[in-house]
Structures are given as structure tokens and as C-alpha cells.
Amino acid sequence: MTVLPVNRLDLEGDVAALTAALLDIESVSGNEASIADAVESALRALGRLEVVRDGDTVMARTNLGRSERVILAGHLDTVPLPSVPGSRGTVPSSWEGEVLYGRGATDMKGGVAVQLALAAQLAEPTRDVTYIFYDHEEVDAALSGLGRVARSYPEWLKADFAILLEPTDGTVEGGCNGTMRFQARTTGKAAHSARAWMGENAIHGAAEILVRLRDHEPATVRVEGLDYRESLNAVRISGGTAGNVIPDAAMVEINYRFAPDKDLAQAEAYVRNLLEGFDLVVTDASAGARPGLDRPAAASFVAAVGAEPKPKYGWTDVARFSALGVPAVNFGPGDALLAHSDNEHVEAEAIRGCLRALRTWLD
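Take the sequence just shown and give its structure alone, in the form predicted on its own.
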């Protein structure tokens, strides 16, 4: 039996080159074993960190007795590779000058490379640091490696502050909006479309739902100094059985992105009030996260970065930390708008700049 060598990662060299090496290890959700092996091997080789492996999640931490502990977290998986021939956001990676292309370049192997470089370069950080590299972020939340850590290793998520190295173009993004999905169903009576008066059209019955959503004015809510823009939209509609049958059922799927001033019960009540009289079923819900920028560790980090913090409109795993009472922000290299695209790329200097900012703060 031939034993294949573990992918070797150079944590001491250029962090952009390290990003390319990570991109070259295909790690679509469910296939993270190889990259987790490489990360685990590189961290254990440092010899000064406590390292634990759980499935395809790898955790490492310093134990220097510092007065504060921070968590640096990032996911190892990516969305599936592009299916369009000639796409550059694929595996293996490629360079065009100082721009690195490949699946996961922005979401989020640049951030993972920064974590690994910090683990290698910071022998005596001013704060104790916990590094978490987790699996299954891009799929069903129930499969999340970070969620598994919270259940099986809760002591590893105890900290004063957490940074999720999701792409933010080098800007601190505090907290995140929550998200909730509903199905609004209408019922009618089936009939032949040539005798429509014998039936009741369920699709037409959904029109009032769409009118209320169209006319709804989304709020902008200030939370701890950051303005979170909400949105409430129909994202899918279905109904009908045949081209000559009056439909007896229809469904409108609705997504509500709500500011972190609301908990799940309040967000649900808001939508039910707007769509009173309709049958609503909640199909998915994740609470948002307050920014927590007033905490000492968070405030010092924002000061070190030196840029005005912004709100995070999309949902990220900072919400998991917030639920545990750990204030968390998003901060990482790359443009989030390029995530999952067939043209996914990141500038080498953005990765290096992210590393410099975090090292300055922690060293």
C-alpha cells in the first residue's frame, strides 16, 4: 500500500504564497480531510501550541497565562468548483501579476493563510490566541464544524474577543444581521381553466402577499453606533400543476434579514404582523450578532486597524460567538462580492496587509 505524503505548508514564507498552496488543496465541503491534514501537520510541527483535531476541524492555542484570550477563526471548505469552462476561480490556483485566482481565494483561504502565518510568527503574543480551522461552513448549518466545537469542546470557545477572517476588504465589520426564512401558503380550489369560475385561484390569492412585500419600507437600525440595513423580500414562488388547471395551492418563500437589535421571536413577530391573515411557516432562522465594539479587546483592535468599522449585512459565524457571549467581528482579506464567483481572486497585498494589521495588534 502506497502512503501519499501530507501536503507541506510553508508557514514562514510569503503569506500570499501560502494562500496559493492552500488553494491548490481542493476542499469542497465534505472533502476537507486533505487540507485539515496539512493544517494539523504544520501546526504540530511548531511544537509550542496545544493542538486538537476533531473530524476535519483543527484547533490550536497558546497557553501563556495572558490576561486576555482572542479567537481567530476561519473555515477550510469552499463551495463547489466552477462548471463554466475557462473559469479562473478553480483548482489549482493561478497568478496574474500580484493577483491570485482560485476557488476559495476570497472565501476564505486568504484568511486561513493569515491565521497559519500568525501561529508560526507569534511565539509570544501579547494576548493568548486560539486558532480554529473548521469544516462544513458552506453547507447546512447543522453540519458546521464550529457548531460541533461548541457542543463537544466548549472550553475552546471561551475568550474575550473573536475575529472571523471572512473577506471584508481589510475593514472591520462588526456583528451581523440575522436571517429568517418563511413559506407563505395560499389555498384555492382546482378546476379546468376553461371553466375557471368553478375554481379558486391560489396563485392569485398570493398577490396580496407580494403587494405587501413590495410596499414594505425596510428599516435601517442603529446598533451600538453601526447602521444595519434590513431587507424583506420574496425570493421564490411556486404553484400550479398543469397549463389547463386552476391552481389550488401556491407558496411564496420569503427571506427577512433583520438588524441585531431583534431576537428570533421579535423578527418572527414583525413578519407575521406585516403578513397578518396568511399562513406562515418558519423554515430556517439564525440570530444576528451585536457588534460588541465597546469591549476593551474589540476597541483596541479597531484602533490598531485604524479604519472606521462597518456593519455586516450578511449572516456569518460571528453570530455563533455572540450567542456564547463572545463579542466578534469580521476582518479578512479580499472582496466579499467575489466570493463563490467563477472569477474568484484576491490581491497578494491584501493578504499581506491583513497579516500586518493582526501581527501589529498581537505582537
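Here, rigid core means the biggest group of C-alpha atoms that superpose within 1.5 Å across both forms. Positions refer to the first chain, counted from 1. Quick caveat, the model's predicted, so the values are computed rather than measured. What changes on going to the form predicted in complex with a further copy of the same chain:
- When two forms of a protein are overlaid on their rigid core, residues whose CA moves 2 Å or more are considered shifted, and A202 is one of them between these two forms.
- For T220, the Cα coordinates differ by under 2 angstroms between these two forms after the core has been superposed.
- Annotation: Cα of G188 displaced by at least 2 Å between these two forms, core superposition.
Next up, the form predicted in complex with a further copy of the same chain in place of the form predicted on its own?
Just the single chain follows, nothing else.
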């Protein structure tokens, strides 16, 4: 489907209507040019922000000399459109009463609309604000526009606090668990299965790995007042070559989601200890992020929102801010469980409520 670029976004009107306008610009990862054009021109039209465009990432900031600076960040891309005919989480968007359907309705054009509305509506914010709209979030982490900003424009990521407007149903979700993947390999000796005693079964050799994973009781770890629930799972297994051959190799892929009290080395050591005696290789690792809710800017934000903060389980880009020394939380409209679903949708009032909370805090 080809959607014509929307040249004018109305940043002053209803933020839910603005969300619908953003949804109507198809922006599956890799195809963010049109939406980035629309965002860039809307921000430049405001006339009072410093605006930079890099690829399909758009950055804008106030320079009011405030004592604190806050980053509001969101990604412009979406996952692919649903393939099931009749799905409503698609382009163009559609309304059912006060519920807005479309690809990106929760993840995360409602949040992007709130960023844009704040940029237009906060003439004199109490804190300097940096707005970041980035590309390629829904694909390989190495492609992320936010990573490119960190490499090419590190001064744009200097701040006292960052809010990522990913969907959290209007609560504040602090920090995130880390994630690490391992491959555990067992080896044996191939033989014809009619003479099995000539060989050594590598799949049988993996039984103990599965038993230890199955019997492992994952911890819940309190970090700065939030309870992070861990998990440790076999996510893939393979082994064997033919129906009449004793397998000489098997592989178990393991995913450990660990609380942000641990760094990568500690997380790795934990799994190596649990699976002592087996050959483990780390294939993928991303550190978690501490919630940072003890920092003043974070504390005042949590107080302004008024709801009890929760831990974030999935890895999100708050970890990138955390790694740069900027405490960060997720706070945005919509239910994260609807993200990527065929009938992705968001309630108009959730978007408006998010805007109100942030405007109250920053005005």
C-alpha cells in the first residue's frame, strides 16, 4: 500500500487525532522516510527548537538554560503490517468509538504523538527538553537509529533523565532486565543405532542440562525498590542426523533474563555455575538497566504521575540510556501486550492522559 506523505501534522489539536494521522503514514522498519519528513517539518515549523535530521532520525531540543534536561524518546518505525485479512492493526487506521486501531497504535505512535504535542504546547517548559524520534527500532539492535545517535551525536544524549514513550498503560516502568543467550553443546560418538553400544548418545548427554533448567527456580530481585522477576529457559534444542544413527552432537540454546543488579559478567557466571560441566558459549548479551528512581528528576516525575512504578521485564532502549549514565524509564500510552498484534489498538483517552501527565510535570 502506498500512502502519500502527510505534509502537515496538526500538533495543537487532539493528540489522539494526531496519533491517527501518524498511523496513516506507513512506516514499517526501513520505510521511515515519509514519517520522518512529516515530523521534521512539523518541528521546524514551530520555529523555537534546534532541529537535526540524521537519516530517518529527527532530534529537536529547547535551549532555555534550565538546570535540568529531560529526554523524551520514541521510535518512528513499526513491525510489518498484519498478514491476516481483516486485521485492524494495519494502515490506514480506523476508529471504533474512542478506540484507535492501526499498526503502531500501541507501539508506539501514541507516544510519538505525545512527544510532538509537548514540543508544540510547551513554550516554556520547567526543564530543557530533548525530543528524539528514531528509526529502525523493531529490527536488529545494530541498526537502531538511537544507537547511531549515541555514536554520532553523543552530546544530544546528555541529560539528567530520559523517558521512553513505549507503551506501559500509563504507569512508570523503571529500568529493565538484561538478556543473555548461550549455546550449550554436548558431543558423543556416532554409531549405527543397531549397534548403539559402539557409540555415545549426545542427546542423552543433554538430559542433565534440561533437568537443571527445568528444576531451576528463578529469583525475583529487588533493585531500588522494584522487584525484577528473572527467568532461565531452554528456547531451542536440536540434535541428531538420521533415524538410524546414534547422535554425536546436540545443542540447547538458553536464554537468561536477569535483574539489573547483575552486570554481564555476573549473569554469565551465574549460568556457568548452574550448568557446570557443560560446554557453554555466549552468543548474545545485553545488560539490563537499573531503574534510577532515586535520582531527583526521576523521583519528581514519578511523584507527578502519581502511580506506583513497576519494573520492566523486557529489554528496551532504556538500557541504552542507562549505559550512557542517564536514568531512564518507560512511560507511554497503550497496553504492551497488544504491541505487534494483528488488532493492535489504543484508547484515545490513554494518549490524552499521558500527554496531560507529562505537560503537568514539565509546565
